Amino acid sequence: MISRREIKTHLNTPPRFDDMFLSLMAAPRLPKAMVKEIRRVVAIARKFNHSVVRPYALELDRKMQENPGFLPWDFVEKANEWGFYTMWIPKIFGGKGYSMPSLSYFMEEIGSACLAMANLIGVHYLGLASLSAAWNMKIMKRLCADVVDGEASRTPCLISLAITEPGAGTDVEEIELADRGNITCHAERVAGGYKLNGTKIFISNGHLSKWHIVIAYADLKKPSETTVSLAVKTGTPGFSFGRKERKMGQKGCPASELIFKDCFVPDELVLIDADQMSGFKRPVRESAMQMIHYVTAGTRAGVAAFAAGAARGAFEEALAFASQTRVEDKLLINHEWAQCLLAEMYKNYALSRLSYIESNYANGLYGSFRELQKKPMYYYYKLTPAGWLRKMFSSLMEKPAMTRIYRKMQMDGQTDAEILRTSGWGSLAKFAATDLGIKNCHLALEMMGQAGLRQDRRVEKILRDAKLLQIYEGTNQLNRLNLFNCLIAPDYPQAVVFDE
């Protein structure tokens, strides 16, 4: 037998219980409704990918080779219109309220047939997440009416992050890297806000647009501690658009370089800097590594879901050519060899997929859904009126208190476990399927021979878009550090990880 007491000892021991089965303990807890809403949401997606996704994608492709300057506006619009930039809003900012997990599903769908328009929707929700991280709820309520308003005029409001500079790109991801970058984007402090002079590079959405949460730095020879969040709009004196970038891949969705020169940055429009950090159980370095954790432990699992969705790509355009092409006189699909082909293939999408929802049930539990997911206030949001909610909540999201209160919440709410937790579950899910989603394009060009080069044929395509997965998020390479960091350190004291 086993005592109460050993039981707690054993599981506390690596790999802790706690780590390792989240989607056991997840389960019981999820809202029965949040199915209903997954499957919905994935219909809505399907809906979306045969009417204007599928029939678009590699004529879009073609424009962007021939003409790098064009921008998807055509795309925006038509997201617009379905409502997509929207879906995802809490309703007490005017959105559909849909559940975060949801958008993965969501993702998982667009970017089986087009990663770059995919990113061109999935963006938007990273410039929201990296808004909501500063829990500064009177200015997530400003940015939120202008996406729900250009909704109902049909004038698109998306919303970019601005985080990646010229000399300092997987720096800026870790905050333990930020103090050896060459980081350039000065915050200044003047009266009355900040003074922002810097570039950013690499933006995706960056021409697109309205908002963008630039993340600068006050002091660039102590950025790790001197982090500030910012909201700059489009047009804002100072700030201009420099050159989009010609890339290999996920050509539709712009990479965009933004350039601000004595760009005055008012204080109603400051997001968090250093000033309101302090106050909380952590230093401010560490709450500034906190905000980085809390957004990327969404974000990655959101690019693992792309991958999931070019995964799925490049298997089901093998598995029709499979069915189409005769070797030997009978159909390729009935050789052995490509049945084990096509399994391989299966098995890389089903777990890269996998990876993603137990990243999804980490969040759930500890880290940015976990609020939300609790049945009371799932079931709360999703029954109430949303006019009745922003008719309660509109007047107390303008008050300063609130912006405390959500803030004391969040960010004294999660233990040190807890961030490490779901930070760790984000990179593992990252870069584990990125690679497999890599592996199933070479794969699907395996069988396919000289077709899968062809442009019609769409693998090349999966491809090049795919390669992109890799890199941004946090390089693949970064993201198994932090795995290290996260899940594997904390218990090898003698560990040193980010190392010089």
Contents of the next structure:
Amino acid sequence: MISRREIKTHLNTPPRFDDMFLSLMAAPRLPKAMVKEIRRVVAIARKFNHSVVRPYALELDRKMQENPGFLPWDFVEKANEWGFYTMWIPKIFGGKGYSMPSLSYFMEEIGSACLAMANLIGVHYLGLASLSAAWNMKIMKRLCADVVDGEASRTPCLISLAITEPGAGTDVEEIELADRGNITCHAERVAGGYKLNGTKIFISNGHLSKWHIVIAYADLKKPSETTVSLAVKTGTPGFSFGRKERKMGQKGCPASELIFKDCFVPDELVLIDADQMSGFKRPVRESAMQMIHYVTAGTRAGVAAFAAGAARGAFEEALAFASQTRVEDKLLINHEWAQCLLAEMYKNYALSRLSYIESNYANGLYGSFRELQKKPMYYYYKLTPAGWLRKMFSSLMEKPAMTRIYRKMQMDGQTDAEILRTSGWGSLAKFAATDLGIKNCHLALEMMGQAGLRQDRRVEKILRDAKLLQIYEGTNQLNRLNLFNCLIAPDYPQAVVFDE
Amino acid sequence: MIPGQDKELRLLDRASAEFAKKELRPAREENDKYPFGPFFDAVLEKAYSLDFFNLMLPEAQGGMGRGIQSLCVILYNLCQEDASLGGIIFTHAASQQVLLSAGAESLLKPTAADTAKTSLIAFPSFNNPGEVEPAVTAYKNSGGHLLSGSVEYLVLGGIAAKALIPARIEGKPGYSFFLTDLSHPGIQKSQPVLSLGLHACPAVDITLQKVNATLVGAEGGGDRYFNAMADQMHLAAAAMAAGIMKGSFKEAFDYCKAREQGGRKIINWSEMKMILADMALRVKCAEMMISRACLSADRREKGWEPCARAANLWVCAAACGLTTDGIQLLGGVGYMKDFGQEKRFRDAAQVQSLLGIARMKKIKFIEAMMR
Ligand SMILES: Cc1cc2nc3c(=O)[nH]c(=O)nc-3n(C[C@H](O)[C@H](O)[C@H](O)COP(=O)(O)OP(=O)(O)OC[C@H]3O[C@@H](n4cnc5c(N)ncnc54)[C@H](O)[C@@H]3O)c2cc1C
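Can you return the structure of this protein in the form predicted in complex with the partner chain rather than the form predicted alone?
Expanding to the full complex; the earlier chain stays at the top.
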């Protein structure tokens, strides 16, 4: 009826089978133990919500309104005590080695109770994702060791990502725009390292982090070809904190200004620069964009998981209200319109979840999760005692050859189609879920009337918190354009993006 | 809002727009800190001295005897800069309208010695007592009535001298309104309730124990008076939402003309134009809709009530969507306190709940048409 060649042709005709049915392709390849692991992670998150997040979320929000200068070290210390800052660090680096997709499920749970607290944990992994995108094994080992030590010594060591600048937000998320923008964070090559000058703004967890992955540029006229990724430690001479933003929501999670004035970063903390990128199979400019895709494909799915949490939190509050409140002498939950509205809200949060799960599948098949999700690797790392692994790999990590091998595998090993598929799905999940998150908050308010307006009923806080999700990790507009660029435009050679 | 040719209305339009720019805009962020910052007493008193509070009160009662259009013009202008003062004026006007529809105007005579604080009447203006049953019971005693129970989210309850409270009279159907003195020793007030928006239009929860109160109008007439008030005041809430929309649009428009990304002003990216166009369209439609509905209401044209309610439902929903975009167009800075956008986003969602649960207002709207 149909030949093999025909099958291939038909499935490669847009919309391509491989772009569409990620879960179908991924499910049979999943290690079985991952399901058990995710169940465990969700249970841990729920326990943490019950004992730490819920009892403190409203109080922290209130505290921040009263005293915007407060830094939530108390919460960060608790999260550190529970082991959350090392839970998703691979065992070879001393972490607990939980699989990356399980982080999203965890984030949805925490996000459903408090998005600020979810961010206080989740942004650390944005920092780690940016750290690992350079595949500089020696520096990864060093920073991860700091995080692990921080857990043991009860002095939390968090990692932030600093890319946004006062004049460039969208422009630093897309290489096409970078060269036309007003980028000012300069990394000047000097003997033994880089001299960093410039300002980064809105950096989540900035004031709380010990390490900052800073993206700067060696030539401000050609940022796209001179991206430099640096690890900068708090306390480094020439680096200081500026203002702490006064935000509408997610108040518990600081957004900081980072100021660099002739800040010297030695070579041993240079994660990657154009020289090193020139060893990749793609031109430097494309490699720089690949790194952005590589990170955001995973972290945007993470934002979608936060958003699923927000959509769910709003639903849960509306449901609780409807089941306790009499309206026109009848419990609200027994008004048909309310039942349909609750069903709509349930659908919204379920769809948000499906979007991040699908995006995670893309990353498992073609992106940053691929390596550790292959069954043999997964079980090898899972079953081998952590001490052995560290012993085996510790000195290897110091060798430049390891960095070269990993870069070859991770960067050169990804095809263009795979880069676009993972990034496109990351964007889809991000803007779909975050729009639904806001939608559910508005629907909850429409149902709850004056009760919804009170901070002590939580929905108003969820609305304030959730709005940020439509903005960071690239605005939802940029993410729509990225989806177009990645999943639609490739089949239309006449389509040009960012050039109207 | 379109003030038309009415001279007095044009004066009010100008005066309120100027007041908003001079008195509200510069201190918007400071005033929004309440209850963690000081309350804007001085601004409130200034607004009171300009007669913004007694616009719709008949001249015989010492008011200006204006219609709903005048109130809407003022609220529209004020809320472009800061909707909290609008919330205070709204709540006070709602109390006045309930008293007027109950024929209790004698309880409403402002005197020259009055200040805003002595004359304001607190009111649970985000609740329709016909939907969510009042938790206060009134008992008859020799001098009048005694109230016991609790009221959630009594707007202005922490700053006003009097309150208009819905309560059930023991053994009687429906509910009734009572005017009571908030300094009565039987009243316990909470701290200001921390809320989504309109921070400087604060609310408190109160409990009452055997508090003397004066019945307003007839026993069991509460629903009738509330609805008569709401018919008009739906337009006032819509005008507040429209003002917030206008303020959000203006701020976004100006920002997009100044901010550059990708080597050009962001207003020159066509997706930005598209969003701005959607915002501008909604502002224009809201302005036209409210202006027309006000005219209809003030002339008491046949069927003016559903027009007012339709305007409220459409404009308030549009304001929630528009102010979400209003932040979005500013990117990260839109989320910060430095610009007014985040406040407008919160205020719009708050205003949507004035006079009761938004979805129930829709049900009421269609049920009225079915009758
Ligand atoms: C609370 C908070 C926390 C944050 N945390 C971090 C962090 O930890 N690390 C970090 O590096 N950054 C962080 N950010 C920054 C965030 O990623 C940026 O705010 C975001 O990328 C948008 O950039 P911008 O704010 O400069 O907006 P702009 O880029 O100036 O955008 C303004 C508007 O223009 C639109 N626009 C811009 N360019 C185009 C175009 N080409 N086509 C169409 N529309 C366009 C945008 O969609 C937006 O609507 C955070 C931001 C906030 C608010």
